[in-house]
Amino acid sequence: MKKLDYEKLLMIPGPTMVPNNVLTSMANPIIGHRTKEYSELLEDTIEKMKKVFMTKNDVYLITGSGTSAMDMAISNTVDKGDKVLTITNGNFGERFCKIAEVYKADVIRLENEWGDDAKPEEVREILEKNPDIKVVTVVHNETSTGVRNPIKEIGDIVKEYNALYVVDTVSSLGGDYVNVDKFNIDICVTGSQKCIAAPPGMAAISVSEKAWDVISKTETKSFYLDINAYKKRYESKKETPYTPSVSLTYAMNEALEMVLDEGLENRFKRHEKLAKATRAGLEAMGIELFAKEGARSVTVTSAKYPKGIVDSEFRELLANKYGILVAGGQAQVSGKIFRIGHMGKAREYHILGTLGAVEMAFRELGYDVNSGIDAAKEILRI
């Protein structure tokens, strides 16, 4: 395998920049994940965890990626026939979809445009019509459209009717406002590669009491995914019920500590700014932002390739000439546009440099933009 001669940038979303003290924290000793020392590691990780998620409710580590914890929590609720309403408007409320399907669930589809959010009162009037739904999913940041759903609105309406109400923050969470007690969230899941900015590889999943009483009477449907296994060992001795990584527990729990650290308000305020001058410096350039306005994200911004822009030519440009990665399109949008992920570590220095990168890579490729630094910096100096 050829080794890296330097480190790229990465402006995708996910996974992210890892801070170093992040890096260096798994290279502590590997420790017997059937000992106090890390029953101690695990439960402080937690607890921390807790004060990301805003919840008082139970939540679980879970080697794996953030798809593991949507895979937990569809499989621990959903009985073959449960009518679920999964909200899509990008690739991965789709993959609600598809798990949903996997466990024979009576699948609701609400799709919205790709670009566009989800719409409150059209989940009130399905939830009307179907009083049987057990299940509504939705995906709070579609990083593969660049789009931010009202999970906060969709919350306070599924409140009114006896379905849980299951979101997916993988690439929110740490980066924009999640407060899963008040939004009435009863099972949140998120990954740790996102905005959390620790390695890929653990996700994490948090539980309300409503939550337990339907996984109480629900069939068992997976062996490593089974939430009562985890909630039984973490209650008797803070236990993983199976070989955790001990190593991005490490990660975690540092990482965890710097978003506390930071304070969530400071990075919430971070990320917005960070999209906002992302926005500003590709609209000055003549780009096209793909997410309509008031549907954007702020940890992901998605733009429209303009005419004769081929996406594997622009990417690998940035990739090979500038040392810069940025995500294309996915699905149905493969092509049509790329993503540039500021979440996580990300700063203003990144930010200026990706923009000044992309109006280099337009050029070269014989598209003549505007400068998009200068928009950038009005927002960024403020």
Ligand SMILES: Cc1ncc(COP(=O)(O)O)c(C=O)c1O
Second form
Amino acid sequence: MKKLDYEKLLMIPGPTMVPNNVLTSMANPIIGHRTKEYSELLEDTIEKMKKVFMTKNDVYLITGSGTSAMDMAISNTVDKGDKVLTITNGNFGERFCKIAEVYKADVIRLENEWGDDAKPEEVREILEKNPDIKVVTVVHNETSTGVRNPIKEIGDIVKEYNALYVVDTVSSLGGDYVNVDKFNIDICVTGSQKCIAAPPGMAAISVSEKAWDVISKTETKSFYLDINAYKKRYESKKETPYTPSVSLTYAMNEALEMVLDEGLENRFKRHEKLAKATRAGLEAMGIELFAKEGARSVTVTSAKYPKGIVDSEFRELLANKYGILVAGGQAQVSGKIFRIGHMGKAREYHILGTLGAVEMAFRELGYDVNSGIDAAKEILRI
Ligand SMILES: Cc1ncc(COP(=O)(O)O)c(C=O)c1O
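Coords for the form predicted together with the ligand, given the form predicted on its own:
The complete assembly is shown below, putting the previous chain first.
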């Protein structure tokens, strides 16, 4: 296999760049997962995770990607024929629909245009008409479109009904404001490889009292993702039911420590500033943003390709000539948009470098753009 001769800038919306001390923490010796040392590491990591989730609810770590936590959320709360309201405006909202369909739920879709955010009052209308909805799902930060959904406002509505509120914060937790308890989130899922800036491969889930009540009345449909097994083992021994990735637990612990050291408020402000600078830079170049104003994510910016630019040519040029990875669009917006991730350990110089390279790449591909750097600098220097 060809080895990388230099590290590329990961300006994709995950996996993101990982700080060195998080990487080197994985060189710690592998310890037995049924030892006091591992239990202490796990407990400490979970306690840190609770602070980042801002919750007193139970929290578990799963050795698996973000999707494993989404699957755990649905498979443990939904029986065949149960009504699940999925709020979708992108690929990851769609994923919740697909998972719910696997478990034979009666899925009600509240679809919004890709690029726009969800409308809380529409959620209320559907809940009014369908008081038997058991679960409502929403993706906080729809990574595929660069849209932020109003999860606090939706949570205020869902709490007036019986339904459980399930929120995906895979690409927002640790970068944008998420307060599980204040937002009335019954089940919150996240992943390691985005704003938390740990390597991919670990997920986390929080579970409220109300959710436990539903889980206790739901048939268990998964073996690996049976949340009761996680609860039982953690309560009795502070362990995971199956062999966890010990190395990733070290990494999560270190990464969460860094999140808490920086301070959640500071981290949210940094992400917001980087997002504003990225948007300003692209707009100054004459590139149109994809997500609607007021609905834009602070962790990933989506922008429309100017006419004539071929997605693969643009991204290959950026990656191979300038060493910067950005993402393309997914599903219905594939080839139409590109996405710049600015989350986790991203800093001002990453944004300036990326905007500079984007500008050069567009010019080389024959599309004459203005420079976006000055507009970004105006925001970054404040
Ligand atoms: C919002 C969101 N949800 C879920 C996922 C799925 O996570 P994973 O790829 O870690 O399974 C992603 C990954 O990009 C995501 O951005």
